[in-house]
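Presented as structure tokens, the chain that follows is alone, the form predicted on its own.
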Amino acid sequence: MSTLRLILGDQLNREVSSLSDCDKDNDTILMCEVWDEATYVKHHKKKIAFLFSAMRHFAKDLEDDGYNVRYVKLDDDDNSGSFKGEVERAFNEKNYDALVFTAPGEYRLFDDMGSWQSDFDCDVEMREDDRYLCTPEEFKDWAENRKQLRMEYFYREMRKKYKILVDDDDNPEGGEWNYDSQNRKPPKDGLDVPAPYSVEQDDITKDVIKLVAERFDDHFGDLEPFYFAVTRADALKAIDIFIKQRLEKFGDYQDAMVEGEPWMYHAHLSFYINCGLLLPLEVVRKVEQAYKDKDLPLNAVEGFIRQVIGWREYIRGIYWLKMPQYANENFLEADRDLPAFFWDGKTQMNCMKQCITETKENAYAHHIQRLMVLGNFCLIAGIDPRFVNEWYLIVYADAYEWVELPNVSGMILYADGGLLGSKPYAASGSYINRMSDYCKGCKYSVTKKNGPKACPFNYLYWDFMSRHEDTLRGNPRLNMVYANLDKMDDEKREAIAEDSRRFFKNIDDA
């Protein structure tokens, strides 16, 4: 009996369920670079190059280990341009008894591939993706009958389930489940930020970079310098380097932003976890062991582990619980177009310029840049969630819809009406000034609240709260905000409205 086993570009691990019973003598592993996937949005050049190179390296590792691999490159003459087309081509060239694949991570593919049983004259098996730590069914059971689906309570259950940073009685290490209150230090002078991890390009990667430069020249972003790990061996080195060089200060400064330092003390492992080169549990176990062996700060270790087994798994759970309707959520009825400066970084708001420029250069920005600068602007400016979701999916190399959509629609834009976040994460310029050095080099004054020279975040924040007063007043986490709004006289409120109107009228020159 022979089986065709399809491996997708975010399933690059020997532990993926579709390979669990692979017969080296009779089965064929199909991997393919297809135009449909590279262009359903115009992905960042670095993102395409990273995934194609990682795919080619993974295929080579499998071949070197004796597996039969059918690898279709993007520029192969007969490439059909789609996963289904490549499966059909494989079946036309050889009779297989079965088709096996691991469930895709995005709903659009899941919906399409779920109908393949009727399209192919063989057994078709879609298997659970057991690289994740919580199945959609488990998450649904956890969510059932809960009035609020808060990540913190889900995270605690994950800690207990996998016995991570807990004692024999499931009590949390250090006596607290969450040390986030210790992880909000602003940047200070003299921070010694290590250079980012960089891997030298081999011939496979060079070939991919040439292909991307030729075929995707009109896509967003800088293709080089290209620094990603594209093999499991190098991705494993990235864990060790993070633990050795960055983890100790990760907790303290995970929210800090410094001009010219896009990487800070973050791990930069989401690229590798999300495409399969690394498994989430193995990463967490390594960090937990480093805590025990090296006496690393608990706030740093717990903060990192919470992102992986708490936030990441929770976001995926929300995605599968609420799709496909979740993609159309727009609770605040935001309808503004995405400003042009999101594509070229040409804005006089220095915080936005820094974050967009670094995104363009690196296909990366850390979570506070994504949430409290770029996302905060989109929220208070009322940008349509469709455009914001598309932008985030395009520009980041770790972005897939299952992780991008809930973070953007739920956490950033409050488009789900509070399902994911208990309040909109809106902030004025004072937050950005506290957590970064961006304001020092800005045309606008963060201390000015109104007028042409005032920081736009200041008056847009209050304009947002005023625009949505009927909807948001009554949220207990916004009581103080609306108490302050109530103290403003008519002249002050009109100044806010007028500044906002002026800003939106000239937004492309902001």
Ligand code: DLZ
Given for the second form:
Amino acid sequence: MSTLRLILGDQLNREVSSLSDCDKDNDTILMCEVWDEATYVKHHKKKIAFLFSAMRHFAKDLEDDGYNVRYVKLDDDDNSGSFKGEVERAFNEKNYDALVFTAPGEYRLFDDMGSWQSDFDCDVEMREDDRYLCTPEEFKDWAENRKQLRMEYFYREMRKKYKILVDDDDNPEGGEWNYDSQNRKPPKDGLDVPAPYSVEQDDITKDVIKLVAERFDDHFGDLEPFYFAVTRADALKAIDIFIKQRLEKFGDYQDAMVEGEPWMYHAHLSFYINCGLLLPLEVVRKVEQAYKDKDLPLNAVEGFIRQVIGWREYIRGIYWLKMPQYANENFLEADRDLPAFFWDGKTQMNCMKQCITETKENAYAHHIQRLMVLGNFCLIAGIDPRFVNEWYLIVYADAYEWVELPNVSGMILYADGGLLGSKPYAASGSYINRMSDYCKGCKYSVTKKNGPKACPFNYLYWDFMSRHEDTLRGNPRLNMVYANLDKMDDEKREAIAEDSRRFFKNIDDA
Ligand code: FAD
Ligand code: DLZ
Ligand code: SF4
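Same protein, the form predicted together with this ligand this time rather than the form predicted on its own?
Every chain and every other molecule in the complex is listed next, the one we just looked at coming first.
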């Protein structure tokens, strides 16, 4: 009996279900760099280099351990450019008895690969991706008959199921389930943010960087400097460094933004977890252990764990619950094009310029930059969800549709009409001013509400609330907002509308 085992670029872990019963003598592991995957959106150059290098290192480790690996490089002769084409080529060379793979993370592939049984003359088995803490079926059961799908309640279930930060009776550590209210400190002067973890390029990475520079020259983003970990061993070091250097302040400054500090006290682990180099549960267990050993603040530890076992799993649950229709949601009927400055950072709005430039350099921005600067702008400016989703899927090294889409359509754009968030996360410039130092270096004035010098977030926020009054006024969480809008006289409302019209007319110079 011989089996062909296909491993995708975000399944780079020995524990992946498709390898569980791999027979070193008779089976072949197929991995392939394919044009279809690298170009179905024009991924950031650093994202492609990261994945190709991680794939090549993973394949080499398997080979060194005695597995048969069929690794297809992007520029190999006869590379067909697609997963199916590569499976067909493998079958043309050898008659396998079975084809096995772990379920792909994105719906478009899941749908396609789900029909492969009829294309291949052997058993085709798609296995559950058991790296996650909750299966799509479990999430569906949890969601059934609930009026609202609130992350907080799902998160508590995960804490209890995996016995994380709970006592023997499932009571939460410290008496509360959630310490988020302590995690909103604005940045203070003189924060001593540690330098990010940086791994030296080896020959495999150098080869990949050359390939990406040649083949993906027209893709967004800076390829160099390239410093990501591309092996499990180095990714494991990244957790230890996070725990040692950043975790203590992760909670306090989780929402803070500082010019010139793209990495802050965040973990920078999402790209490693999402491609499989790290497993989510092992990351969480290490952080929990560090809490027990090192007297770390509970608000930091709980906050981090909530992101991984709460938000990350909940987001994935929503994706599989609601696909494929979720990709077309546009509750607010937003229809504006994505402004050109999203691709070059050339805007006078300093907050936007900083977040876009850092995204271009690093294929990374931390959560609050994605949510409250870039996402907030897309929401209040009414950018079409299709363009916003494509941008986010392209620009971040951790972006796969299962995690990108609910964050964008649900969390930032309210395109799902409130399934994921109970109200739109819209904010004016004063939020950005409180949580960052961006406004100091901005051409616009954050304290001015109207006129050409006013911070665009200020009038766009009210223009958004005004535009969507019919749809949003009934939301109890927006009662205060609409009470304030009601207090505005006609002149003020006209000034907001006029400033917004002027802004959109001249958006390329904004
Ligand atoms: P930290 O802030 O240190 O958080 C720790 C871990 O928690 C992360 O590594 C990640 O695994 C997990 N996590 C935290 N928040 C979320 C969340 N909302 N959804 C899923 N996982 C979460 N994350 C992605 O992995 N891929 C994406 O494509 C992605 N797109 C996003 C788009 C928008 C509009 C927003 C608002 C958020 C998005 N996120 C995405 C979530 C979050 O911003 C990133 O996971 C985080 O910034 C990664 O950096 P980090 O590892 O330093 O995370
Ligand atoms: C993102 C990506 C890219 C750019 N290229 C490849 C590739 O050439 N080969 C591969 O196996 N995987 C790649 N990936 C990751 C896949 O897009 C990912 O596995 C699917 O989207 C499923 O989540
Ligand atoms: Fe951004 Fe407005 Fe502050 Fe400028 S003033 S950095 S546009 S929030």
